[in-house]
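Let's start with one chain on its own, the form predicted on its own, as structure tokens.
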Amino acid sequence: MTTAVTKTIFDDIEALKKELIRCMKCGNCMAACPIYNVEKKESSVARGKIALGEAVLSNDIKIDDDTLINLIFNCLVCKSCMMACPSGVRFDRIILGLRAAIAKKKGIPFVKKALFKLLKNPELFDKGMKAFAAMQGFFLKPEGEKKRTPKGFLKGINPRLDEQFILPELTRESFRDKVKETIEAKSSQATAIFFTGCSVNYLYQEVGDDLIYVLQRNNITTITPKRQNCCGMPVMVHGDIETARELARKNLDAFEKTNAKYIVTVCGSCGSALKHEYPIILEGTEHEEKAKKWAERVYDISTFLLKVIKFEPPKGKVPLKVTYHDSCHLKKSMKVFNEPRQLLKMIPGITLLEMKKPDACCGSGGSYHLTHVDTALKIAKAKAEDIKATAADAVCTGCPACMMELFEGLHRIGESCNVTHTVSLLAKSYRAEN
């Protein structure tokens, strides 16, 4: 049985005070915030939302005020403001704490609640995803290889779902279904868990294939637990901390059943959840020590290859001009930005061309691009234009969600630049050796 949870910022809004008072109202966050750069409103930026949090704590505004709720959810949680803050304000804690308080007071909207309930039941969620994959032809029409675009009637549901909206085709068989749970290396130098995340499991299975191929080439035994589930980040950013805790506990229990020494991720958001969020949301519970133990073992694939194991540099030539997009959570939470570039420079034939703002947010933000369409599209198009200006053949990133947003942004401006994952280019080089 789980013990009582320590009163964290997710459980008691009063715990936010020590973070709120650290803000000295300097406004440095304005230059970094992608939403403020589009909307030019004080309420769009961290400083404005901190003022709202202070108003809630002083009872000048109610936590369930509809205007407040709309403003608090107008945030990508990209952590850009934190990179610019001279006082080190943990704005991610503030915004997630406020959202948790809103959820506790007003509840989770029906549609979100239904989806989050599915996520808590991995078997049911898996069946639901496969059923939708089988029926996707009713809602989505083919648009090139393994891509889909919405049918006309969906535009009335959400203005983002127009003829230019494009997304990967949903697979009828999940990655974890088709891959062997344990793949032994011939002369294994380590054993690592592959945490697939939802995107690789259902949308970008080629990234998972490439990851396992790369690990095999480097003599790493790979365990892909069948019982792993969503990292919990999607529900956490919507204030449903209890569901996030349940998902975290299930993942940790799945990790405990292995003999792995490391966890490898190919998604900055998943990595951030496992490494930074689990120890906080599980503080004071029987899973706290498990969360801390496994948090120390979590690595993005690029860091794992270059700083943890003995890495075999690739030798196959990949003649491409490549630009690199820093995923927000990979750079600003996991602190991984040099390693992917080092890997790219090690691949024969690749020329790395830096864009003007490589760490500018792409505008995805989980479901933000569907709930704040106008702002998200402007952010995505600005990113696409920055990529286009490099004249690169491909844009590379370390996040499947970013891959999806980058592809759509480029599609909307008529640019055919390829979108890929860092590990896929590395695997391509290894395969080219033969």
Given for the second form:
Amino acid sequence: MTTAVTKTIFDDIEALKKELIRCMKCGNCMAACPIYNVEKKESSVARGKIALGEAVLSNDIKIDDDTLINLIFNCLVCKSCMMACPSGVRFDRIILGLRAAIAKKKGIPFVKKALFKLLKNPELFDKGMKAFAAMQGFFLKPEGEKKRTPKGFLKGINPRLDEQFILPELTRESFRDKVKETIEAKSSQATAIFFTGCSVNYLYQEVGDDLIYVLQRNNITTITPKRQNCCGMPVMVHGDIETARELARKNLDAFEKTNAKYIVTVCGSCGSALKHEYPIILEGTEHEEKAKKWAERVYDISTFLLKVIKFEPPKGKVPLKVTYHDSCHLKKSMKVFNEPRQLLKMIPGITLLEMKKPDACCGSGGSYHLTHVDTALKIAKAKAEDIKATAADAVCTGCPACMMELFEGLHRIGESCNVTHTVSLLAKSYRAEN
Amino acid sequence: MINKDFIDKCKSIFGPENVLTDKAELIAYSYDATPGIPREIPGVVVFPENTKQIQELIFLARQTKTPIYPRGAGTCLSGGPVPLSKGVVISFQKMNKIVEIDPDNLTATVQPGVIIADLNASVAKYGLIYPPDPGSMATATVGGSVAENSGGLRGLKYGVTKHYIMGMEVVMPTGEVFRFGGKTVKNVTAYDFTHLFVGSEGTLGIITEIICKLIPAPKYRKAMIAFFDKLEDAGKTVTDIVRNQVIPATLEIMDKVTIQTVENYAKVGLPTNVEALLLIEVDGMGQDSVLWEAEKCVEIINQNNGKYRIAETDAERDSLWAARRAALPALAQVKPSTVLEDATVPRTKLVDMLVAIQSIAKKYDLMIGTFGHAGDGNLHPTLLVDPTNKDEMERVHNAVDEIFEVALSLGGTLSGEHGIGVAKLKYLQNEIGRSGIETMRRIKQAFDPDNILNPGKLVPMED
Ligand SMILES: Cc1cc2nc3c(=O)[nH]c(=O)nc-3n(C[C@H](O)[C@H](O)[C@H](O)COP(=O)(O)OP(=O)(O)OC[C@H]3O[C@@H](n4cnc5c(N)ncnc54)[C@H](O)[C@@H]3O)c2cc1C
Ligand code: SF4
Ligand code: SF4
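Next, give the form predicted together with its partner chain, keeping in mind that what was shown is the form predicted on its own.
To see the whole picture, the full complex is given below, headed by that same chain.
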């Protein structure tokens, strides 16, 4: 096993100092933070959490203070604050660095247990959320595709859990099991890896089918490596940096085995993990060069179609009023927000209706919506109201995790607006051609 | 002081969900946006929702001699809301209702925690605006900006916060609730308490409701940006515009250091070899008069050897404004920290002030970018610093002392809009003299005999 040789902010809390010091406490982030808007407490927003980081470094408070741990985990890592920050503070690094420090001090099982205790809403479990909880890093180990139902998992809302638990068996066959590893295009213009991410692999398989269909229609040979894993983001946000590193290495090794020139994603979080996080977490390790190489090759599907290949616009009519939700990681990390709108406007029959704040977070934040139900639901409902106000038939987004949260929010306010992925609307249009 | 009994009483006044006591929560209330000032972690933070709760807290604080620190959004640049002891922080973040918008009397009545930008968004449907627009308006509260008498980017034509406050409800440090002013345009009853409480920095009373004056939103506007090879030409343009009876809504300046830093950071297409730029925006209700004012500005820019770009579309306007908006962010990138001052001089002394700042920067070997509200003579010399570098910090403190000295010698003031707080307390006597200090103390003692309200701010109680 290779280990990191340099001290990154994930390995050494002292390394956070140079990042913390950049915050001038201007408060601009308060207007942008979805959690602050609900809770109105300084500790909810980047500025307050940065002050906590400073207090840890100056020994005013201990990293294992119970309240501090709760506050540091009360963050969606949505990066909205970073868009508003005049100092360019990289808050994502700060929050993940602090979480890694907590995990190091208390151990990963403690963190997972602590978070799991917060899962206070049994209702969510009845709604098939078990699978989702599993994907959010509660049970994840980089064991690849080994499946086992964890003991105790179904017993109730506060099962005893530790690192032993790995992916539970799900009722459905996974997407990667089901799909052919290589699907050749007739007159192939390029070969791309499809990085499915967990949500497509286990929940929104139709998004995966649609992606492959769209790539086929554009003469792209698709490789969906069986040996790819979770992108690592879910464990990384819990501070489990070593598991994230291991997942990253395995994914890179899987990419290396192909002859693909590109990686295509349909999830903002996966895309930004591959593009922005891998080179950082693998800095100073054997895999650093591979991480950098593949980071250059990662594209969200919308960018890939419009900017990388020769795109054949779909011609089939899809008579729908659609509103578009900007996934945080897609817009704020991958900087992709024009391309999906451009694609939607190219589909005959679609009218794009912009909602009030299309890039306001939906409240998902990986496991956040499971661990901080009250705040997350308020954020999700506010989002749903904005969607409702457009009177659109469907809300479309570029991230399956958002799809789930949008669905939940809309359901809670009694709205029946459809939730879909950009790639599914494209596929619908291609399919409607004949 | 604060003990379990005090906290229990707070919980019964505000409800347990509106009281913070854990150390980790309290740490997040020990700062505002001012760097390098003394600060303390408060003993408790409370979130009132109504006036009565605040009154009860005052009684409790008086009995126990506990200091109270009112806090809006904590964006203050002089240390106003920062606790100096383990007292109580009152956060107004949950007391944030717009009570009434009265378009016929042109007023809005608000609770102190309303965010300035939210107030503007709500009155926009009536075609009205609340003009004070500090750069922090997306987060700063009406209460905080009233307590600081905040300015903004359109102060030259529209004035500052004090020109838009018509009355208030205040809980006095002795516990009485006192309402003064109202919706009438005219009101000369009693002392002018409104103007006493605007800018009182939380030291005289706790503001619980505010009646704001609104005005019709200007229908037309024209923005332009002008570049000058000589500071003197930029300065003369500013005074010539006013002398020619044009009062732009916005008349902003950026010096060479700022221009170069902005261009380097934001690549907005600014020439980097000029000494200064002016961002000018004229506005009004009639298209003809706005165009006339814009033409007049162009004429004056030409006479003073300036080159200009004028915005024909909204997109072009945005791109001109982008340069100004990028000023602080760009400067903030250069070094870990910034010290942002707001020394202000009469408009005619603008160039003297800019030249003095440049020589201070040279003398102390510091990078100082200056931008600000040229039309108001209100400059923001921004000193870029690495707080871990002790020697550099020392030079920054000396440079700031000297900037204030020059501002006062030019007939200016210590603070145009950020307030005195704790940051500028030691300079206060230099501007208002001994008699000023004594008068301030007598007013403070008359209002707040127990000195429980924001003690240590604005009024130096001891020599
Ligand atoms: C990026 C940035 C840009 C800025 N731009 C400008 C600008 O253009 N012009 C300008 O003038 N200022 C500016 N400021 C300074 C600051 O934003 C203003 O002073 C603002 O109005 C403060 O509002 P706040 O809600 O943050 O108040 P706070 O900082 O929380 O408090 C300010 C003062 O008000 C008192 N206070 C708050 N609420 C009450 C109440 N209800 N009753 C009694 N006292 C109360 C506090 O005790 C404190 O003394 C800027 C600051 C930043 C960080
Ligand atoms: S990442 Fe999102 S939730 Fe976390 S502090 Fe920033 S804006 Fe708030
Ligand atoms: S916007 Fe950036 S600099 Fe300002 S308080 Fe937030 S994190 Fe700090």
